[in-house]
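In the form predicted on its own, a lone chain appears below as structure tokens.
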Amino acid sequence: MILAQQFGFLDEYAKKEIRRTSLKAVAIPGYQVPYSSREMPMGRGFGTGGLQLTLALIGAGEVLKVIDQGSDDSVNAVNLRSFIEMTCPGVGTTRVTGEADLIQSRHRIPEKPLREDQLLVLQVPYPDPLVVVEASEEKRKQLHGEADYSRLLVKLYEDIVKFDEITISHRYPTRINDHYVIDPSPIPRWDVPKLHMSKALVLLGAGREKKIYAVPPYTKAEPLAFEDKPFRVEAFLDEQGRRRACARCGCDNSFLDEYVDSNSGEQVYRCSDADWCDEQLARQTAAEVIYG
């Protein structure tokens, strides 16, 4: 006898499990919710936890876009999309932010503002801001039940007396809804302020650590700084001082990654996110085409 393949892959059991996490992770924003992550065909640290909230929350019918660091093409990225689609029959997959009502990202949240009608799912490697001072997951509960975070904050100050600035790049501290401080995934701090009053449901899975946690729509979301050292986001300076631009698009307003160019062996800026800069050239296009 051939038995049906199960929708989603994970059984019905571990998607209601994965659901009621969810709901509780949106009822208490910020807070670590534990549940049951299952083995999944693939090692844990390659964006299980993401891949469980995906498959427990999709339907047929539904649009899904998976990007790795901005690119739909990286292999991690076109990995997952292809588990997806051979698992959920009915799910149509995007390139196209605008496009999507489920986002699975690894590493970055799109440039294009989402809507309240969609979902971002973000990849999480170590879900606890706190374990770089506590070692112990007891002490660390106690710590985030009493919003104690002196120990994170007397970290970043070491940082500002060494090196005179927070040097922290990525997986930047977030209070969230003036409580709880997650670790926002190894977003750059670039992406950091569009977790702020997000009209988009945050959800972040962390499938080794077994913690689903999440930022829901319109909650504040503010990175851990001090007065006199406020946070800020990457500046993307050239040598004299101007904001760089995308070498492809000519965009001068997103996150920029840096490559070397194999021919002259020049440093090349380009957007990170490919559909946010193939928007930007379509749009110069058509330009061209109406204004000569």
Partner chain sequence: MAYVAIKGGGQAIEGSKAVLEYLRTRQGARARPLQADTIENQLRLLHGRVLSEGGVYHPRLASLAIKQAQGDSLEASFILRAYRSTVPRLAETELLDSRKMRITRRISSAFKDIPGGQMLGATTDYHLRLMRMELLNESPEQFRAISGEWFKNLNVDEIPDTFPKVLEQLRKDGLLAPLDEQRGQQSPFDITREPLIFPVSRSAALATMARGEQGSLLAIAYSNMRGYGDVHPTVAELRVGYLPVLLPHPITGQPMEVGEVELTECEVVAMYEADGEGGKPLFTLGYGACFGHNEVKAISMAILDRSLQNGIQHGPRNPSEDPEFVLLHVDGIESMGFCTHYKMPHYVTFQSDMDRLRATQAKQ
Contents of the next structure:
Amino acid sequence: MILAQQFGFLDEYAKKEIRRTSLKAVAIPGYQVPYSSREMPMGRGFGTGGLQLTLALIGAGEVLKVIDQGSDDSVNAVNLRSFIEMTCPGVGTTRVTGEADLIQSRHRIPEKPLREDQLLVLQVPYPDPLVVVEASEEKRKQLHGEADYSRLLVKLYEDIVKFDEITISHRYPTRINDHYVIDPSPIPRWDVPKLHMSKALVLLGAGREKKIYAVPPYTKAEPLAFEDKPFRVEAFLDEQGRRRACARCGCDNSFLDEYVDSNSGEQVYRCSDADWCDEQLARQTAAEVIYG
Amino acid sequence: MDRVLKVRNLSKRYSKGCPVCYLKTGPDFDSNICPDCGSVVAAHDVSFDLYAGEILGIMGESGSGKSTAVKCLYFDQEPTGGTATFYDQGEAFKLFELNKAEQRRLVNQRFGMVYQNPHQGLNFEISAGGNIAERLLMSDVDNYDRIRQRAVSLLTRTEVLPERMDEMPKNFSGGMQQRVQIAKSLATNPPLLFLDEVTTGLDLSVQAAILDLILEIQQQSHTAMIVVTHDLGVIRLLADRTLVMKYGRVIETGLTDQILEDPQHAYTQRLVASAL
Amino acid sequence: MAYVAIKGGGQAIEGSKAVLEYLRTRQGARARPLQADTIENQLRLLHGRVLSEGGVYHPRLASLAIKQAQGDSLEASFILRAYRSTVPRLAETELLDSRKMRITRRISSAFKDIPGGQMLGATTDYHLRLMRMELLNESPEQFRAISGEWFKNLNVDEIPDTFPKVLEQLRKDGLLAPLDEQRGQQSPFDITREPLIFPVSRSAALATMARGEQGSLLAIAYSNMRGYGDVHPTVAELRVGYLPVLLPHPITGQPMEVGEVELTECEVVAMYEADGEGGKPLFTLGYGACFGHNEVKAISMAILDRSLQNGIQHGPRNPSEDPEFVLLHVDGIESMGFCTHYKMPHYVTFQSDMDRLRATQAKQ
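Rather than the form predicted on its own that you just supplied, could I have the structure of the form predicted in complex with the partner chain?
Every chain and every other molecule in the complex is listed next, the one we just looked at coming first.
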């Protein structure tokens, strides 16, 4: 069995390179550090960048949480978690955000605020926010170096002209530490403010595009916007303009998934973050027990 | 008067060249191609000064090197030799010694350029207003309404209907596209503006209106300009002083009136005579 | 959790594995499992393709990958490539000289007669692509007899061990630039250890294409041949054969032969160019090489090498001359992986899209 040969699947040189790259990424917040990126046994696009970070950084005795779309049970999260369990003996896994040392996630940042001793690894399909306005990587590097994001801002300007709204939904370009603008991975707008002055280190890994970048703890992360056209998160308002709440736990300040109930045919909203939803529900049950 | 630009011995040669390139080309040889090695000497030994509020004309036919000289100053091309110093806000910038980032800062904020072909100066994928916004955003203006107001005032000044600011440049006529290009180049109030054959190919009446506009801008904002053209009429109307170029060399220089009244070089004499 | 759409992910994956395994074995009672040797020999071209795109010369594991992937070449190359991530690098080979190749086939379309002679070898180029119905009912006896017969009639002693290169003649005649001896001293760019940062060296470009997916290379090279480019190549030499691999002896350090790899190599000559510095104009060269017997890939790669060099020199005028366009899109493992990933859930991003659309609709 090939997989059992070494801790963390990758050969030691590869892991060392990823650690070095991560250090550089932390030292230059928001800068996309190139690395060689090995092929993993799952598809490019399935989180190979995040996975390489996790495998290079996690050690025996530590606890891991893997989520995809906010859920620990989605197919891809299950797949990644079982691969890490198989290749990293001694690593524990959890579904509870507060218990995890390292959280690997695709498309979401947990609702529960992270702590200084936690590490968030985000999977990234497109690391460069400038790709929409400049196809050549060579030229993009130059624009990043000079922090020239005028063409990106013009795109926002044109959006407002056309739609009276900035139409970027997820992957919202975010300026880190007053210089580099990053693609924060396809997290919804809702999650972008969580990057700002985050207590936990956030590492972003793009396997296919071979880049690692970071939002270090206590670092500014500001979504691009105009002074008089501020950035807004998803509203989740109903027809009467009231904030919708989760149909399961009742929470009205979390990112919601919308789907059609297969029995009633009605539109239903529920917390996207499964652990958050459980925690809210447990808290209510506890409150009911106390206050009867 | 304040000097804005000092250019000395500017040269531009394509390919590696040989020791006799400069000796065997120029108006005396009726060629800018070196007979020994085949290199093209596009411009050689071009020197001039430009003062605040002044319009300098560079005149010549195609292949004379007039556009090459300006492209080097605007960093579109790299010169082979010579120096150029730009004086701005109490600082002197040795243009050809600046790194790429410093060059781009000048291009984005302190220089303006209007090309003959509006496709070079405008981004046709974004609206007229967006084109102006881009230049403002390069200089860190980040207020949407202020950007809109500034675009309206620039377009009004260049006589483009502000109602059309959200239209794409392709919807505009050629003359209108030039006006948008001028508005864009003025967005940051640059002290130095380059105009490369800006009226070539436009209808006569449109040409006249654009030239009027350029004069008006010069009078109102005291912008120093370099106007490159093959058209004696443009020189006559705009330029205070003029450089005449042929086969990469400056063959005559002086006050425009003087050159037109009393041309010294045979070539200039022919040019003036043919235009009269 | 009550999420209809994502409930029971783990169970679903197990079920999916089981049905895939059923399909691999469904032939039933009379079936015999595919042997690695069978794949390597009877599906040798597929096998070569997987070796080349997988980027590890490990014939046995390539066979296993094909078996495991049920014949999907992208998937098989992928399995091989992922295996590569787990193995350390133990040594580096000397620079290999393809003049020392043990040739099984070599042709030139530039000259009728080349030093050493043309050797058609195994090719379907001049075969009629008609169905050979008799192969449907081939008996094991018939099958085994063929190779024996072939060897019986072969005079092995007549075939020289190595052949000179056609390019050498062109160099001697001054039609092609002389070999740059210094280039042989430079260590090549290692795409498995370093990311591509543009602009990249020619060595990095060649390495990327050598692992590239055949169809992608062909499509981009074809665009150049058809009209989005102007390489107009002539195949100076195409050779297929076995190249000895040398490694330093662990004790003496002397290079010693440790084995050989099957290789296809193609050198195309394209229109001439003046060197811009007063020198004589010369033909230009495009180079392609890959593991296994794969001529379409080697030729496509040689054309793209040429077009990329054009693009680097004069600025890209079409996609096949743009290094970023070509090199970032020819890797089969990357492109198929990303294509596949669109099947994963995108609920959150789609939710966010809906929010934007509704916000925008509300304002119109």
